[in-house]
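First comes one chain, alone, set out as structure tokens in the form predicted on its own.
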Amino acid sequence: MTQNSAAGILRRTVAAMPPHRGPQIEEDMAGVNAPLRRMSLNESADPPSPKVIAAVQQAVAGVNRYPDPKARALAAAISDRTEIPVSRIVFGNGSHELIMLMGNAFMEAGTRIVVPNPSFQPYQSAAKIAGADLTIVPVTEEGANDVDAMLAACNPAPRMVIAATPNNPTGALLSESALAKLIAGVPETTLLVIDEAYFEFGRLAGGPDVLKALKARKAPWLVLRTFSKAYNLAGLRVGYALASHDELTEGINRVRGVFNVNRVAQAAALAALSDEPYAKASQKKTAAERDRLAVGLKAMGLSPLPSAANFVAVKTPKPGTEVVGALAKQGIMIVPVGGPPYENHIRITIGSAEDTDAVLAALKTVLR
């Protein structure tokens, strides 16, 4: 360490990782002379609900007072819904910092953690910071998780397993009988975690009651959820764990900052939740849009990975990060799904019916 440098002062496991560099956004298109769309982060192109904008609108005027630390009508309401009592219930800011949190309150050096890939990187990160060992387990062909590989992969049990359906990037559900199976197959001394960031789109597309399924395990799970995707609020930032047992969310708490969820952004979630219809009607067009893209894709002689989420994930003929950069010339924001063997697949988050003309207009372009 040279005498003005800080770099010594991190810890090991944060030093070895590599440079942070967040996602792309519009202010990082300047000097692109075209419409930006931004299809890259899997946000909601809709707005919120207007019963979410009048909650925002009234809870502005309060935010100089905290916001109530346990998230209470919030978790009552979820509560209501899912059956899981209040006290199994724990928010974050977004489930990216439930998965770190998670790191915090389970992991340790000579722990092991079992994770897909590709598929969301916090669960990577969190696993790293913590010094933890990860195996990772690559996805099926079609995308979804390999719940005999990684079933495999429990042999010694591991700390924690985390599952995604559907999977970001790829998409894919588990089935039925996978998910009963990775149930049934994870040791009871591991803690099981299931991804469920795009639950509402994969039960619309048909997906399993994955809280019904997990009735028949009496060892540790958990449960992610988000208001992020399905109604519209990636802004705010709410996620949310359901947990089989209160010892759980204890452990998340004690590592949690305590007024983590603001206070807008509890009034806006509880108010998506009173506004269903609203909500529905906004997953179903994305459904039908991101179903429309797959469809112009295969007419390009392409070959989508099957999605029931928000995005559509697909292989071309060119590396996937030279495909990004030529349509962010366009103004086009997706991303590349990276890492082998995907090198060549690029991940686009649904938008409107125009987002979705311009990005298969710029595509037959890119890949002539």
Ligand SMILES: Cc1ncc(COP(=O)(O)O)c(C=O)c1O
Given for the second form:
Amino acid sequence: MTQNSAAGILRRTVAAMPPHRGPQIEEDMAGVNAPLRRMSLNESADPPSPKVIAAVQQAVAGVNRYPDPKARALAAAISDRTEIPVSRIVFGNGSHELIMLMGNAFMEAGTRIVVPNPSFQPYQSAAKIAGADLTIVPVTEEGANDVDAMLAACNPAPRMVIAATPNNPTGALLSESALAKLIAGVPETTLLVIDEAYFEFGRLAGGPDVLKALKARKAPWLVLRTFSKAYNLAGLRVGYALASHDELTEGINRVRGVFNVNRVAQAAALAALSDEPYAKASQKKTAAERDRLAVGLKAMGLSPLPSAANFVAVKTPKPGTEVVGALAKQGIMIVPVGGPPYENHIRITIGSAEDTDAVLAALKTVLR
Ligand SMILES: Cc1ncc(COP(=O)(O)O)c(C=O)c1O
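Same protein, different form: I have the form predicted on its own, so give me the form predicted in complex with the named molecule.
Below is the entire complex, every chain and molecule, led by the chain shown above.
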């Protein structure tokens, strides 16, 4: 007998998930007769440092060999900067992969995870795949993780709590006092994960020193960071986790692909760290452009959420999907935030000065 469906093959938790769509990129914009401005994925508009480009060119010549499975040189450089021993650092193919690996290593049916919303969606996917119970905690009106509500969700103690600062897609930071409360209040048996994908931007905006605060916590914690945003390396996929205990990095090591971060990416990330002045200049330029975008939005009578990251979220008088569709026709790629009460919110990634001007001009006509 022939089987005309493969549906029964999927893991039950995977079969129950919504269809995979993936983000839009230029290839999905066929028929748009305007220059495309990719302001949708919170990437950097600047190319990587010339030192990175040189390191990549050199590393490419060695790609007949697998990469260092422990990314030793990169781990040593990050250990120097963070004072976290290399045994408590693990790399991922982007920090997105680390989130999925955390699901595999730490979550299972019968465990519970507390996550903010709206926030980075893969937290929820990782929990769903593992069959874990999700507790979703709305962010505050300003878009920060709501620490009081997250702590209220910690009884009984969940396996894991994830917080993000700055939070994506809202952009808000955790204040120093909210962070301290979170660290003190999350139960000792719970893994507290703080996603700092936008760490460098957060610090630039005066955000608290999360790692320093966590180092005082005896109970398990883990910090996620990435080279995708502030180091202009989204296309090479390098993220890392800093953890409180060897057991946590060991757990992730057991479930990850041995060579998950490729040779070119490791060389690029190391070179990016060697050119901090370049990265800092790019971050400052982005922050200035973000503030200029916020001023422009306010001048249109809108109220952008306060952002410490490389994007701005703002409520519009029209549904977010409608605004996104109208801007797409002009070649401007942004995303809706979506989900109650954010149906009318859009998120705009900071690009070049011309991108800022173009998005403001387009919004003026679309929202008229
Ligand atoms: C909060 C947050 N965490 C993690 C990631 C994943 O970044 P990457 O996989 O590029 O390291 C993103 C990307 O947008 C993000 O916004």
